[in-house]
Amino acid sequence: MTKTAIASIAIAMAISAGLPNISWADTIKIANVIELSGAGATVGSNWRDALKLAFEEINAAGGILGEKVEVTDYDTQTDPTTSRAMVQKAIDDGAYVIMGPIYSGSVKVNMMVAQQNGVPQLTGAEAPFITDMGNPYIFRTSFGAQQSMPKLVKYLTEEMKVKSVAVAWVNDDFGKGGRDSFVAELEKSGIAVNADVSSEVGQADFAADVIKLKSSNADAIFAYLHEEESARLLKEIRKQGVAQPVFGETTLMNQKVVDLAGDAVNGVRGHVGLSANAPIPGIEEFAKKFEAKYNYKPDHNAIKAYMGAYVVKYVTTKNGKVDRQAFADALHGMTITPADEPGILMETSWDDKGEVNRESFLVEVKDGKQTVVTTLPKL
């Protein structure tokens, strides 16, 4: 009898007895390489907490193939060079799969280390180049900007009848990737860009930026910045009495922005890949569990991490073995539904580049809460 079979019998006996004392066959090491300090600490903390919740559930239900999942956090400090060192350390420590990071600039420099060592990596980053680099071991947990921006521009064109836009974006890999994808879609739809205003990560004063956006006389403002900077921009927009409607993509309507910007975020609309307020039973249940455990509302990064953990469980179980290459091979072209694995929350597919595809949402912030306007189909 194999050690896995022995562990399965022990788990079944423990469960039937209502006891938590499970005898594990072995340990599966998961590396959580994530932003736990620096500018990305907010998004990284959401991701870490949800990942911990998911793997606690998985272990309580018997682990994966009778093996206990052990998660180790590696803090990137929101620094690309540090993130690269953390990925290498995680691999040296025997990581089966790497979860994270979220910031595209970090993934840009650390994903090659994982690729060279044949380690699958599930990232929360959104810059388009990440899945265009031919890395067979990289997989997204969220849309790349090149997939989300067409949905938003379609809404601006068909529903809002917008003819011109002023664009505000943060000048890093995340912001430039999103800005370029958005502007490319505007050009396809014949929408003019009246102002193109970049800012820096951590920028505190947006007075001059808002003057440029306001004086552009564009029909709408599009903002694509990180959470803290988004909140500062919105406060300045309200301070200067800007009349144009403000749109964004995921981060602008993030719960952290709601918490920081207060009333300034009300009325903002945009596309979100995932939302804790989405009318999806699995997401609603997850959000309740998360808030009960951590006493704060999860954002889209938390949902990404939670789903990512269950991707690891589903693919490994389906393969019947803890094998990095088999994991990467299997996930390309795979679709997982909640019927297959409830922890996936929503039907999700991956293409041959590791790009993700699923339904998404158009939301408006009302009274400090994301309100889903409509659910958009898979591309």
Second form
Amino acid sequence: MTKTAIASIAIAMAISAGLPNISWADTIKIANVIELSGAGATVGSNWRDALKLAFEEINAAGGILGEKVEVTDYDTQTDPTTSRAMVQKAIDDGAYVIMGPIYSGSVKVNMMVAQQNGVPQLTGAEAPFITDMGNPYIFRTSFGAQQSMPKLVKYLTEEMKVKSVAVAWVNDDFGKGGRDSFVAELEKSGIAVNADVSSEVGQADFAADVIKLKSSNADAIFAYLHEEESARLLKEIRKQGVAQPVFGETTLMNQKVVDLAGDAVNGVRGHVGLSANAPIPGIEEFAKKFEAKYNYKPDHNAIKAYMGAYVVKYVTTKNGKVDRQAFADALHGMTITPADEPGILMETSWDDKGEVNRESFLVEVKDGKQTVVTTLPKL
Amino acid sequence: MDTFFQLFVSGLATGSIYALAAIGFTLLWQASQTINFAQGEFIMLPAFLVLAGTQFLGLSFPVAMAIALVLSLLLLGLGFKRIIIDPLLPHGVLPIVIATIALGILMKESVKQFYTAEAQPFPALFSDRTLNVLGAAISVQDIAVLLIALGAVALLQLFLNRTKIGRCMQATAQNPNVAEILGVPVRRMILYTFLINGTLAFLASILISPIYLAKFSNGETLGLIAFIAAIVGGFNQIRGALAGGLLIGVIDNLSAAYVSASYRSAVPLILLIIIILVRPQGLLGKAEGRTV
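Mind pulling up the form predicted in complex with the partner chain next to the form predicted alone we just looked at?
Starting with the chain above, the whole complex follows.
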């Protein structure tokens, strides 16, 4: 062996001795079944990026129980049938936990597959029926509409003194679920529904919809659509010079809507389950990290995914084993605080149906930025 | 009444965009028997060329628009003709139909891959003010879109009817063999048609993207509705394509408001079926004899 070769080996050994000694015993497979194309690409991209950030942090800190986390993306194309196939593929690939999807229509059909195979699923969907179907493996990362709408209607009646509302909603499982919950709450509060306007996923032209909302002469307009359609609706509302105040729930004030709708989103108010502008130290820190890495502001879907990744870490570590059944059993009735696990960002609880519970926020968009008006307590 | 008027004007504005795309269909059909099923994607692309110029190259908006117009002429006009149509034209219409469907998918997926699947904001070209006209709040944007689109069509008609090149293009459209015998440079006239189609696609793209947002999949709906508009109006008439586009825009708005928004996407198809049954050559089209 030459002197050069010996020197090279010696240098290599010296360098490697200085590196962190991470040796992965095995890998934990996490399936990210999410909307990366189609109408839900906006929400899916936020979710994917935050999930990647979280699991990179977790791996850099030694993984979970000494095992490396391996995340695989499966694009649902925002299509329920494709999402079902992707969940099956993820299970065939050995997924420990499934993260996503977000669109309720997709979750409706693919959660059965995960349930049959006993695989826990952390979804971003909001339609009420998701947790009403008795699936012990489904867990929300965001409020169901049946939880958030009462908070919004309370605000409309007590703070805004609204007597009538015109409702605009998207005609899919997400929109129908939200619309039904909202209208039911309005009826309880004695608020009239002057117009009930449905639209389609991916709809581009909202001129007729806005004319119907405007001519209803309601005190306020409530909009419950996905992000891109929300932006188009708000631009049309601005274009037609509509004077009524516009309210919404989470998606309407989403950062992506702010980016797409520009000035048209200013003045919009509503309830959000999670906000990157919330006065919560953990969320503020996450938002900074996310923006530094990806060069855009995270939305509520990003926060949901980030927290979801740390839920996987916390529950698995607490169980002391990578076991799907133990994971599902443990998360029911669990409360995780930032003191337990900093990555959880806010104290969060799950009930026996997998429904999530935590503080939430009333916000108003001012100068293109979500401004938190009030922090609402846990239910 | 004011609501009806507002719906009518708004429908005309949207319909004028459909008309621009539909005219592209009829122009290419007349000039070279080309049915371009990538027409919707032709309208989607220029907005992304503008955005790429401003966001990646740091160009000002007007400069990016100018460059996007040139690129539209090169890619959607010259390139489309030379690379896709010229080699396939001798083999008949069917290979062109298949090739343009494939081209549309390629364009859509390429934009998605290289730009993202998410919708992008596109700068507003006009003020977001509204004007009170006959009691209805009519937006400046709607009026501007309508005027620009109709102005473009009027200019095109003047060009075709009042200039020597325009008349040569019409002669080529009517009978390329006879036109060639009469000394018309047929190949150049066909190229002009493709360049005009590229320009119309660019115009439609920058007019509609501030309202619809720029998205890789925008062409799906636009292309289909424009194709229907061209058939409804009369596939061999520019006036027909204009009428078809405006008609669909207005009917779409009125049916969404007065019938049901749930069935609005079915309205153009219902209209198409009725027209095909009642007047197969379209509202303003001319019946063409079949060569046996």
